[in-house]
Structure formats: C-alpha cells, structure tokens
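Have a look below at one chain only, the form predicted on its own, in structure tokens format.
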Amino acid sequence: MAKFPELAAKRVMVTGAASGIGYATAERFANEGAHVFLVDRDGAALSAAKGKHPGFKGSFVADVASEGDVKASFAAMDGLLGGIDVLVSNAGISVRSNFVDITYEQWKRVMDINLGGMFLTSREAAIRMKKQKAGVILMTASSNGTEGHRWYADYNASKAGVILLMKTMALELAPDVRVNCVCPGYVLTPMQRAEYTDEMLAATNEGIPMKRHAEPEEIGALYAFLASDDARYFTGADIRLDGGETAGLYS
C-alpha cells in the first residue's frame, strides 16, 4: 500500500539494485508507483531482479566506478523515462581484512566504488536536476562511516568520505535539490551473509541495543520517506539507523 502518493510516475534509479538494500529500496518505491530504473554490475543477478514488479521500467548493467558505464546508465535512462528525480545512489562493496593485510588495490577498489560511485552518480544526478530545479539525491552511508570499526579501515573511509560529500553537495544544491545520507548499521544483507557466520551474526546482535539486525525493507522504507514531500525540509542529514548501535556503550 503506497504511503507516499507524491512519489507515483517518480523517475528513480536505484544503484546496486539487484540485492539487499538496493533491491528493497527499488521494490519500495515501485510499491509506492514510481517508475523505477534499476542499475547493477551483476547482469545476471540484474536479470533475475528486473521482471519482478511492473514498476521496475527499465535496467542497465554498470559498474559505478566507470565513468563511462555511469553517463551510459544515465543516458540510457533519459531515453527510456526523460530523465531523473530521485536518485538512490547505494552500490558498494565491503572486504573484511585488517589493516595491515589491505593492498593498495583492494583500497583503491573499495574507493572506486563506495566514494568514486556516489560522486558519478551524482554530479549525473545533479546535472539534470539542477536544470529542471528539482530532484533528490540520497546515498548509502554507513554507521561505519561515523566512527572506528575494526577490520574495514578502507570501508569506513570510503563512507566518511560519503558523509561529507554529501553534506557539500546539499549546501551547493540547494535549495532547488535536496541531498541526503542514510547510514545504516549492521543490515542483514546477502552481502553481510557472506562475511559472517550465524555465530557471528549472534554475537554481533548481542551488542545491538535492539537486539538484532535491519531488515533491507526497513533502509527502503526511509529511503521513500527521505524522498517524499514530508521530508521537504531534510537536505544535508546523515541519518542513522542502526538500532540503537552507537548511542553509546551497551552492555
């Protein structure tokens, strides 16, 4: 049932849409009846996801750390719908390694994509939007781009990095496009299914005032909202959504 009837006939592309939060922020927004443009490195995976709602219009297999692929994308998607309103700019990539054992060109890819992607995508974004005086862009951050977290210094930078990027664009974009960050804390992902056993998941939900981890539904959720008019007022926000995770120490 759509909450939001302001965002039906919405130009939306969603990056790294194929799976969790991407898939569940698309699938959201289609729900709500925007027209949904779905972008992902994973053709087959990308396949497999377009068909599943009347509301995801169209599709387009890019890396969002090739600038090439990302103005194809972009491109593609002015063809298809005219253009853009809402961009949900959240493809990236995490790689467990402690600090030590990280190579530069594992650095340099987790750069690539998580920091590099957001800002393709968004001057993309941005360019459009700033010619029709309206637009929202949002990005997946992360509660590790708030603070220390072991095992991911290249991650955790490259969301650090997001936040202010981010907070740079809304002062430059205002007021006619808005420009958010949601950062999400621990999120049960296929992505975080891959790095961490069910001990691990148990342990780390241990340490979560709420006791467990996001549903990518519930990041989609907030996503919609960020984009509708009951958010008007929101530009320049890193909005956390982690359960309570780094209110402070919890035991």
Ligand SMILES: NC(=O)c1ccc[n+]([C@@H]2O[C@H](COP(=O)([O-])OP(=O)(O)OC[C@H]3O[C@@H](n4cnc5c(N)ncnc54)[C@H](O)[C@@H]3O)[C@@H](O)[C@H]2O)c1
Second form
Amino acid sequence: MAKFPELAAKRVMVTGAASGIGYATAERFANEGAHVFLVDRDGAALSAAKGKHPGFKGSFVADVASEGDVKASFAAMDGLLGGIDVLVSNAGISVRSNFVDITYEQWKRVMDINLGGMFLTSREAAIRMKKQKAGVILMTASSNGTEGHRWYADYNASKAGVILLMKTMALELAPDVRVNCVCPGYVLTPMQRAEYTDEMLAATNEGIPMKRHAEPEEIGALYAFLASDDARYFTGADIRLDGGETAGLYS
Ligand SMILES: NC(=O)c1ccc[n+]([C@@H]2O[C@H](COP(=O)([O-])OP(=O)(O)OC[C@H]3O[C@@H](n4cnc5c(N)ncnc54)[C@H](O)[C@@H]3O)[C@@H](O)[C@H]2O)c1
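Can you switch from the form predicted on its own and show the form predicted together with this ligand instead?
Whole complex next, starting from this chain.
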C-alpha cells in the first residue's frame, strides 16, 4: 500500500538496483507508484530484476565508475521518462582486507565505484534538477563512513567522502534540490553474505544493540520517506540507520 501518494509517477533512478538495498529500494518506490529506472553493471541480474514489478519502467546496464556509462544511462532515462525527479545513488563494493594488503589497484577501484560513482551520477542528476528547480538526490554511505571499522580502510575512506560530497552538494543546490545520505549499519544483503560466515554474522548480531542486521527493505523505507514531502526540510543530513551500532563509545 502506498504511504506517500506524492511519489506516484515520480521518475526515480536507482543504481545498484539488481540486488540488496538497491533492489529493495526500487521495489519500495515502485510500490509507491513511482516510475523506476534501474541501473546496474550486472546485466543478467538486471534483466531478471526488470520484469519483477510493473513500476520498473526501464533499465540500463552501466558501470557507475564510467563517465560514459553514466551519461548514457541518464540519456536513456531522459528518452524513456523525460527526466528525473529522484536519484538513489547506491551502487558500491567492499573488499575485506588487512590495511597492509590493500593494493593501489584495489584502493582505486573502491574509490572509483563508491565515491566516483556517486559523484558522476549525482552530477548528472543535479544538472537536470537545477534546470527544473526541483529534485531529490539520495546516496548510500555507511556507518563505515562515520567511524573506523577494521579491514575496510579503502571502503571507509570512500564512504566518508560520500558524506562530505553530499553535504557540499546540499549547500550548493538548496533550496530547490534536497541532498541527503543514509548511513546503514549492517544490512543482510548478498554483499554482506559474501564476506561473513554464519558464525561471523551471529557474532556481529551480538554486538548490535538491536541484535540483528537490518533488512534491505528497512533502508528502502527510509529512502521513500526522504523523497517524500514529509521530508521537505531534510537536506545535508547523514542519517544513521544502524540499530544502535554507533550509539556508544564502547558497547
Ligand atoms: N550490506 C551492508 O551491510 C551495507 C552497509 C552499509 C552500506 N552499504 C552500501 O549499500 C550499497 C548497496 O550494497 P548491498 O549490500 O545492497 O550490496 P549488493 O552487492 O547486494 O548490491 C550491490 C549492487 O551494486 C551493483 N554494482 C556494484 N558495482 C557497480 C558498478 N560499478 N556499477 C553499477 N553497479 C554496480 C552490483 O552489481 C549489485 O547489484 C553499497 O553502496 C554498499 O556500500 C551496505
């Protein structure tokens, strides 16, 4: 059931939409009646996702770290839907590594996708939204961007960068365009399952005040709220959705 009727027919791009948080967010916007355009670099997963909801109006295979791919995906969305009202820039990767084992190639790949991808997609969205004097840009950062977490130095630095990119854009684009990011804690997605055994998941859950990972749909629900009129005074905010993970100095 739609909770935010003003999202009906809004043109929404979600990146990293074939899996995890991105898919759940795309589905949530489609359930709100939005016209959703899915972007992902995984063509097979994207075409499987595309048919799953009538609100999924279009899709485009793109690497968000490629300027050409990003421009082409926005051009495709312009052609199909006539523009964009909401961007959820979400695609990202993580590689669990000891700091001393991070190669410069890995560092650059993580930065290019997690931070460069947010820059490229949000710049294309901002160009369009400034012209129409309206729009909402949302990004997936992480609690890894607000506190240090072992074994993810490159990822943490990229997510901290996303937070300050978001804040600077919010200053420049207000009052017409709102820009915010969500900092999820641990979310049970294929990304998380790829790097955590069942034992690691159980040990992590023990340390989270809410005693569990977030469901991807819980992140999608926050994105729908942030795009809605109820969130009209939200801009420049990095919003933690982490079950209390970062609430205390020592848990
Ligand atoms: N899972 C977590 O615990 C967690 C916590 C905080 C933040 N995040 C962030 O949430 C976002 C989504 O993560 P998820 O857990 O849903 O992961 P996921 O691996 O389930 O989904 C990520 C999707 O992004 C796509 N993708 C990856 N690189 C891409 C690229 N260069 N271009 C286009 N698409 C690309 C993948 O193909 C995949 O479909 C990421 O930015 C991640 O850093 C995840």
